[in-house]
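The data below hold one chain only, encoded as structure tokens and taken in the form predicted alone.
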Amino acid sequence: MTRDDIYRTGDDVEPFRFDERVARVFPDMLRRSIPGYAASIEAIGSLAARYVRAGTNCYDLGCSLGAATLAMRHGVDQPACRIVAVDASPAMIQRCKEAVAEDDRSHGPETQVDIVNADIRDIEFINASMVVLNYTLQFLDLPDRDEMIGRIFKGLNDGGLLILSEKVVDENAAMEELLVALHHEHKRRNNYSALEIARKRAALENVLVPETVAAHRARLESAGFSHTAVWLRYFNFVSIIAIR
């Protein structure tokens, strides 16, 4: 695992991009930056075993290096299923292809995986039993988020599942300040310096735009999801399940 040292040195802070530099260190960045990330990936596999139906499609939107894709693949126990892994970053897509190819060699391609280099807003959802948005919606422009969730809902079969993981902002300003401080302490315990933390935060400003949990749940319910729940929260990171 290549260590994330992107923000260790330098003067200018450019807006965050999912380029080759980020793709190279992404597993280490996730491990050290997002508390609860490993638990969310583990649960994706368990939920795939429960919700994916035979002959249906699954979608991993903003698949990055393919962690959620492979978790779904290993969880699916129904025949004739297909996983569509989508990401707009060529660097991420290339590494996702490598990860899936390695999985083919070690486990065998029991569930088909199609890897697509595209904007998730251009994807058509057909016969879907499971959709994953793992820390992806937060990078879309705010006006596009309602439409994205609405299109996913329409493409899901009855009983289908959406997993939405996001960084959030708390409604209470004092609690938000505390949660941010706890997250920064988490990063410091994972050997990020104060300078790295500040530079990463500056790079993400206006690129990653978080919302409240209430806003996410209201959007899901407005789209038509009959059941929603926060199943995981760690500081200001949450994962929500929504069932059509």
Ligand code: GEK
Second form
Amino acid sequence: MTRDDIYRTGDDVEPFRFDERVARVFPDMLRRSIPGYAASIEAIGSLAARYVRAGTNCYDLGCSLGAATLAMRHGVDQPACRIVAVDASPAMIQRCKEAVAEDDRSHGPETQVDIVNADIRDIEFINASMVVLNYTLQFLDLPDRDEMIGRIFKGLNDGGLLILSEKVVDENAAMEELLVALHHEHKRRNNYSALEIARKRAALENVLVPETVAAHRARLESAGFSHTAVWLRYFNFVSIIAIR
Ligand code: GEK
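And the form predicted in complex with the ligand, for comparison with the form predicted alone?
Zooming out: every chain and molecule, the one shown earlier first.
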């Protein structure tokens, strides 16, 4: 795994972008930065086994290098399913294709995976039994999020599942301060320096815009989801499941 040293040096912090430099170190970046990331991937595999129906489509939106796509693929135990993995970053898509090709060689291509370089706002959802937004909705402009969730809801079959993982902000300012401090401490333990943490935070300002858990659940419910639950929370990172 190539080590994430992107913010080790340099004073001029540009807004964060999912370019080749990020794609190259991405697995290490996620592992050291997102508390609960590995648990989210593991649960996606278990949920695929439970919710993916024969002859339906699954979507991994903001698939990056395909970690959630492959977890779904390994979890699915129904025939004639298709996974559509979408990402807007060409650098991510290139590496995702390599990871899926490697998986074809080692596991065999049991479930078809279509890898699409596109904006998730332009994807049509049809006959879906499972949709994954693993730490991706947070990068959309706020006004686009309602429409995105509404379109996913419409494309899901009855009983279909959405998994939505996000960085969140707490309503209570004192609690938010504590959760951010705990997250930064976690990153320090994972060998990011205080300066690296500060630079990354500045780069993500206005790029990753977190909302409260209540705002996410309200949006899911107003889109029509009949059941929603937070199944994972680790500091200010949560994962929510929603069933149509
Ligand atoms: C994982 N889900 O490993 N359209 C398409 N892709 C987008 C858009 C958009 N509008 N906005 C952002 N992305 C992955 C991790 S990373 C999370 C997801 C993170 C893509 C972006 O290019 C990047 O690959 C991904 O969403 C977010 O489970 O870096 O915190």
